[in-house]
Structures are given as structure tokens and as C-alpha cells.
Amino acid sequence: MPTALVTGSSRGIGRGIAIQLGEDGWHVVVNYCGNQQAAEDTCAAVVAAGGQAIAVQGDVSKAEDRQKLLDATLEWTGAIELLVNNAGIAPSVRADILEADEDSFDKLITVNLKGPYFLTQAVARQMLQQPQRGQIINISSLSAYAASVNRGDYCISKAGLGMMTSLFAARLADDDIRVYEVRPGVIATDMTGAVKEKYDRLIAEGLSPIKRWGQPEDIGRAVRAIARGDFPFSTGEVINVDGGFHMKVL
């Protein structure tokens, strides 16, 4: 079976993606930054679902760790058919854009945008050397277009992922490598746990036509559908998994 590298997959959305790929029998590289036990738990869940998995530590913001992730993947199976750029961080402090500081901005942009950009570059180069090329999926956010003035750095990073998707899709189309963006809405993870009451209220008031929290497996199912190769005449496509939040409804 083919091999997928899913960054930031020890928990949350990444874990949901890894498990869904496991259900289709994928070999999944479960990338984590700090919590090895969580990564091992995800590996066990992938195996239980029907796939194979290994845990590989690495911080996508660091060039040497990006190379480590790719090397570990190739050492395991010899090829990589799917890259899912999921790893990301929230602002350390939600600060008004008139008060936000550069250190927080630099850290977030390096993890959320620079890291995926150069990991994609490295993986694409590898895919070009393989008989079986592959696909690349970027996990962004409704924050790519919905402005939150107390976390401008996060919004900018996700908007940047949108353009990154278009750039790599255009560059790699002739080489039979497809690139997609999956754009989650409000998803129940530890990242959104701190604002649960706020979003409980907003969802109940009609934040999105589908009035419930999204779950990590909702994103996983979208990734799984793309990974099967069911969209061969699409690239650079944005798939919203947001309960309909993106629609303008009167």
C-alpha cells in the first residue's frame, strides 16, 4: 500500500486524518513535535483501523527536521505518495493586531507557513523521482478568509496556505502531482477547547447551516477521498469542510 506523511498527526485533526487513511490500508508516518505517547497512541489506532504506522518526531519549522521526516519515510517504505501538511500552532496570545508583537508573529508564520512550504518543496522533488507520483494536501482553515483581528498572524498563515496550494498546483500539474486544500471550519480539538463556550453559543445561534461542531474525522474523510485519487481532473481545489460556514445565507 502507498505511504502518507501526515504532519502534526499525534492529536486533533491530524490524528483524525491518520486514522481515516489507516482504514484504507495506508502506511502512515505519524509526525509529532513533543508528545511521543500521543503519537504512539495514534499509530496504534491507525493499525487497528487496518493500516500501518510509525511515529517520527520533527518540528516542521526546522530544515533539518523536515529532511529527517522525509528520510524516515523513505527508509520505511521507499516512497511517499501523499503529503498532508496539517501541523500548525495557534497564537501564544490572542492579541489585537495593533498590539501584537513580532516574536509571536515570526514563530507562528515559521511553523504554519514556512515549514509546509519547504516541506512541500522537498517532498515534491522526491515525488518527481518516483514512478508513482503522488498528491499533496494542505489543511488550512476558515481563517483563510474570515478575519479575526485578535489573531491576525494565524489568519495570514492560513491565507498563505491557500496561495501556496495554487502555486504548487500550477507548478506540478504537468508532472501529474495534484495539490489540494482542505479548509476546516470549527473543529472540536484541544486547540479550540479554550473557546468552547464561545463557539457553543455561536453554533447554536446559526454560525453555520449545519449546527454542530466539526470532528477530526470529518476532515479525515475529506482527505481520504482525495487520497483515493477520485479527483484526477482537479488540482488547486479548495474543499470546505465547515458545516456550510463559507456560504452567504440570507
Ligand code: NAP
Second form
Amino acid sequence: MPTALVTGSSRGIGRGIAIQLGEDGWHVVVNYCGNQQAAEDTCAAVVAAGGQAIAVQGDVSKAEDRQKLLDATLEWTGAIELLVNNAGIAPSVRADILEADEDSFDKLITVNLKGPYFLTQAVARQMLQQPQRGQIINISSLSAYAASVNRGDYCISKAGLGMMTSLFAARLADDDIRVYEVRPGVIATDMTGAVKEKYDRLIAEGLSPIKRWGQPEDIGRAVRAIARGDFPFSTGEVINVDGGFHMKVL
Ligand code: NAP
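Mind pulling up the form predicted together with the named molecule next to the form predicted on its own we just looked at?
Below, the chain from earlier opens the complete complex, with every other chain and molecule after it.
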């Protein structure tokens, strides 16, 4: 079976993606930044689902770690057929854009945008050397278009992922490498744990037409569907997995 590198798959959405790929028998590189035990737990869950998995530490914001991730993947199976750019962080403090500082901006852009951009560049170069090529999926957010004035850095990083999707999709289309963007809505993970009560209320009040929290499995199922290669005449495509949040409803 082919090999997928899923960044930030020790927990949350990435873990949901890794398990769904495992159900289709993929070899999954479970990347983590600091939480090795969680990564090993995810590997066990991938294997239980029917796939193969290894845990590889690496901070996507560091060039040497991105190379380490690719090297470890190739050392394991000799090829990479799917890159899922999922790793991402929220600002440590939600601060109004008139107050928010440059350190937070730099960190969010480096982890959420620069990291995936250059990891994609490296992986695309590798895929071009493989006869079977591959696919790339970027996990952005409804924050790519919904303005939250208390986390401008996060919104800009996710909007940037939208353009990154278009750029790599356009560049790689002739080479038979498809690039997609999955935009999650509000998903129950550690990232949203701190604002759970606020979102419980907003969801009950109708934030999205489908009135429930999204689960990591919801994103995983969308990624799994794309990974099967069933969208061969689509690239640069955005798939909203958000309970219908993106619709304008009157
Ligand atoms: P999460 O629960 O906080 O998990 C984050 C994952 O990313 C962990 O596996 C973490 O590894 C890893 N990670 C963090 N920084 C990293 C780095 N520099 N290099 C490599 N891995 C790193 O987050 P989540 O909610 O699953 O979010 C996953 C993605 O979905 C993010 O890009 C996020 O912006 C996006 N998203 C989330 C939501 C939501 O509602 N949750 C909505 C829209 C979009 P460790 O375990 O080692 O710390």
C-alpha cells in the first residue's frame, strides 16, 4: 500500500486522518512535535484499523526537521504518495488585532504557513521523481475567510494556505499531482478545548446548519475520500467540512 505523511497526527484532527487512512490500509507516518506518547497511541490505532504506522518527531517550522520527516518516510517505504499538511497551532493568547504582538504573528505564520509551504515544495520534488506521483491535501480552516479580530495571525495563516493550495495545484497539474484544501469548521480537539463552552452555546444557537461539533473523524473521512484518488479531474479544490457554516443562509 502507498505511504502518507500526516503532519501533526499525534492528536486531534491529524489523528482522525491517520486512523481513517489506516482503515484503507495506508502506511502512515505519524508526525508529532513534542508528544511522543500520543504519537505512539495513534500508531497503535492506525495498525488496529488495518494500516501500518511509524511515529516521527519533527517541528514543521524548522527546515532541518522537514527534511528529517521526508528522509524518515523514504527510509521506511521508499516513496510518498500523500502529504497531508495538518499540523497547526492557535495563538497562545487571543488578542485584539490592535493589541496582538509580532512574536505571535511570526510564530503562527512560520508553523501554519511557511512550514507547510516548504514541506510541500520538498515533497513535490520527491513525487516528481516517482512514476506513481501523489496527492497533497492542506488542512486550512473556516478562518481562511471568516474574520476573527481576536486572532488575526491565525486567520492570515489559514488564508495563506488557500493561496498555497492554488499555487501548488497550478504548478503541479501537468505533472499529475493533485492538490486539495480541506476546510474544517469547529472540531472537538485540544485546540478548541479552551473555548468549548462558548462554542457549545454558539452551535446550539445555530452557528452552523448542522448543529453539532465536528469530530476528527469527519475530517479524516473527507481526506480518506480524496486519498482514494476519486477526484482526478479536480485540483486546487476546497472541500468545506464544517456542518454547512460557509453557506450564507437567509
Ligand atoms: P491540536 O488538537 O492542537 O493538535 C495539534 C497537532 O499538531 C498535534 O499532533 C501536535 O503535536 C501537532 N503540532 C503542533 N505544532 C507542530 C509543529 N510545529 N510541528 C509538527 N507538529 C505540530 O489541533 P487540531 O485541532 O487537531 O488542529 C489540526 C489542524 O486543523 C490545525 O492546522 C488547525 O489549525 C486546523 N483546524 C482546527 C480546527 C478545530 O476546530 N480544531 C478548525 C479548523 C482548522 P504534539 O502532540 O506533539 O503537540
